[in-house]
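Okay, so here's just one chain, in structure tokens, the form predicted on its own.
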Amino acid sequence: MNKIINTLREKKFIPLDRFINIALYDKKFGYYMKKNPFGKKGDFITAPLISNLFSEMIAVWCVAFWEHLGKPNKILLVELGPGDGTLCKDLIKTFKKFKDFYNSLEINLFEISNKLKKIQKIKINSKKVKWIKKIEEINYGPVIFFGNEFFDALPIKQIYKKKNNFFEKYVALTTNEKNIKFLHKKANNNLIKCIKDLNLISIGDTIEYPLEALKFLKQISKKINKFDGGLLTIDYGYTLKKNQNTLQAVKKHNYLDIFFKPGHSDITSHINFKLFSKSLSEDNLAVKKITTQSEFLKKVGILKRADILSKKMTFKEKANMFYRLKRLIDPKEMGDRFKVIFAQKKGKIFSLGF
């Protein structure tokens, strides 16, 4: 909080992104640089921490595009976000059933956080692995980036719509300098030319422009395209046309204010998948239909994995099981909240999932 406070007050207001960058990355100060969130004992779980079948889900699509890729002696598969390294390890565990792919991979964690770093060093003992701390890092390929829940944590601007008047959302100090506030102004024109262009601006008030994702969506089509492969990402988000605020924070499992404590609770936003599309389309890539995490999880074969598992499973093991695998596929919960899109070359038709 202090860090914020200080800033504020050395600068008066500063724009939302910047607010959220520091809350979330700052490297003293941010919540993502100095502790571990995931699982039942943090803010939040992620589906690789429901079951283990969402790992294996994504260790067969990856082989199955690397036979589509003509089997490569080499791929690259970079994981955005890593978390505690749960996806990575049960990956691995996976990609070793598949003796030529396994021989043909090397993984890439792409981490900011030195923090998650060693909680995911502690897990992973692999030579296949290595950390990287930027995309222009990624040097030859076939390349294959896959994401979880990793672009809803990055900074956006939000812009605020009254009749035909654009105003930027900020952060300021409330007068007795102990609390944070929001304080809107005019936007300039270079920022409304910016939401006119990717044309964001439809029915509701308030505007949500993901400029961070933007500019990994533009790093990685370029490696896309020169190395060849794929983007493979799932995230909660929506495909209707329709301006809304879904800026929340995290912590204990709970929704609360974003103001309250800052650099202690994680905050995101949807994503805009149709946003999405059009900027990877534009970057020269083919993109395959949005689909729900639910339908891809199936068509990939999850319910068939189940099946063959249950039979050595006792009782007590399948009701385990089959209640955590509803959880990822049920519309109600994870199923349909959460978007799955990928995008590979163009000239490639892998469809697998979609």
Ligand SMILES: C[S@@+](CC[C@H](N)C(=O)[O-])C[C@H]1O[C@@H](n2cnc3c(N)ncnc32)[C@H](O)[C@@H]1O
Given for the second form:
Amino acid sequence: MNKIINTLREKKFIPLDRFINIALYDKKFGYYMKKNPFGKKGDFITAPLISNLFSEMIAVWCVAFWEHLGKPNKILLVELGPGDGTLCKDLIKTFKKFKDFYNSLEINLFEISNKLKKIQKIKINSKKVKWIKKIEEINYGPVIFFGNEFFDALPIKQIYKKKNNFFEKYVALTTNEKNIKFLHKKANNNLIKCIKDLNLISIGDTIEYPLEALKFLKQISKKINKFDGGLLTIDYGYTLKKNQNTLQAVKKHNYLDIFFKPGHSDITSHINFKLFSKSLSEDNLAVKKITTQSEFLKKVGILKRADILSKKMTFKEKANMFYRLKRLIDPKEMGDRFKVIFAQKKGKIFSLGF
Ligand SMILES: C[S@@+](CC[C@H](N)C(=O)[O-])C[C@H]1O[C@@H](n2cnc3c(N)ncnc32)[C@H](O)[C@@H]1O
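Form predicted on its own done; form predicted together with the named molecule now:
So here's everything in the complex, that chain up top.
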């Protein structure tokens, strides 16, 4: 908290995205930089930790996409924000069953947190894996970018629209300097132009502008256009055109105010998938379709796989597996809330999962 207080004392106010960036990713103070937040004992749980069936489906999808690309003898998989490394570890286990694919494969992990990198290194322990600091470092392909809950963990800007005026949300200290509050300041012309160009001013008074996510999408598109390949990403998000305020903080599996102990809770927002699709298409990629996590996993074959595995299981193991499967695909749980988008270099279209 001190880092935020000191910054706000010094600067008086900072844009919301800068606040989120300090709260989550400041080298010393940031939430992701000092703890492992995942799992039952942590603050939240993600799909790869719920069931390794999730990772198996991603692995099968990657192998099928590689086949679609003509089985190149070098294929690079880049995982965006690998968390505690569970997905990568489980992917490698499945990839080993596909010998030709496995022999062609190298994996790059794109991770900002040194704390998480250490955890990933211990968990994964594979010569196939290297860590990269920047997307620009990628210098060969074809490349498959995959992210699960990467984009929803990136800082966003919020713009408040009142009649035809636009105000950017800033963060400041209250007069007694004990709490943090929002401030609205007239948005600058550049920012207004960006949100107008992106058609973000339709219905609703809070406009979310994922500046950092859009920068990453541009860098990723550039690599895919250059080296061939695609981007598959899964996130909590929506496809409605309506603008909404989706900012939230989570600690110990409960929602709380984003100003309550920043640096000690996760802060996320929901992804505007139509905006992602627009950005990727404008960067000349072919976007197949946006689908739900439920549809995607079912189309890749998660039900069949669970059925096969269940044949050798005890009743207790079966119950556990199907309970976890339900969490992934039930529309009332993660099934509909999480969406999947796939974009690839223009040409022949790959449609597994969509
Ligand atoms: C919500 S977690 C998702 C973890 C994992 N994919 C999973 O499903 O369990 C977000 C991940 O993205 C990483 N991350 C966030 N911002 C990043 C950035 N700018 N560059 C690289 N990694 C980043 C975080 O440190 C964390 O590993």
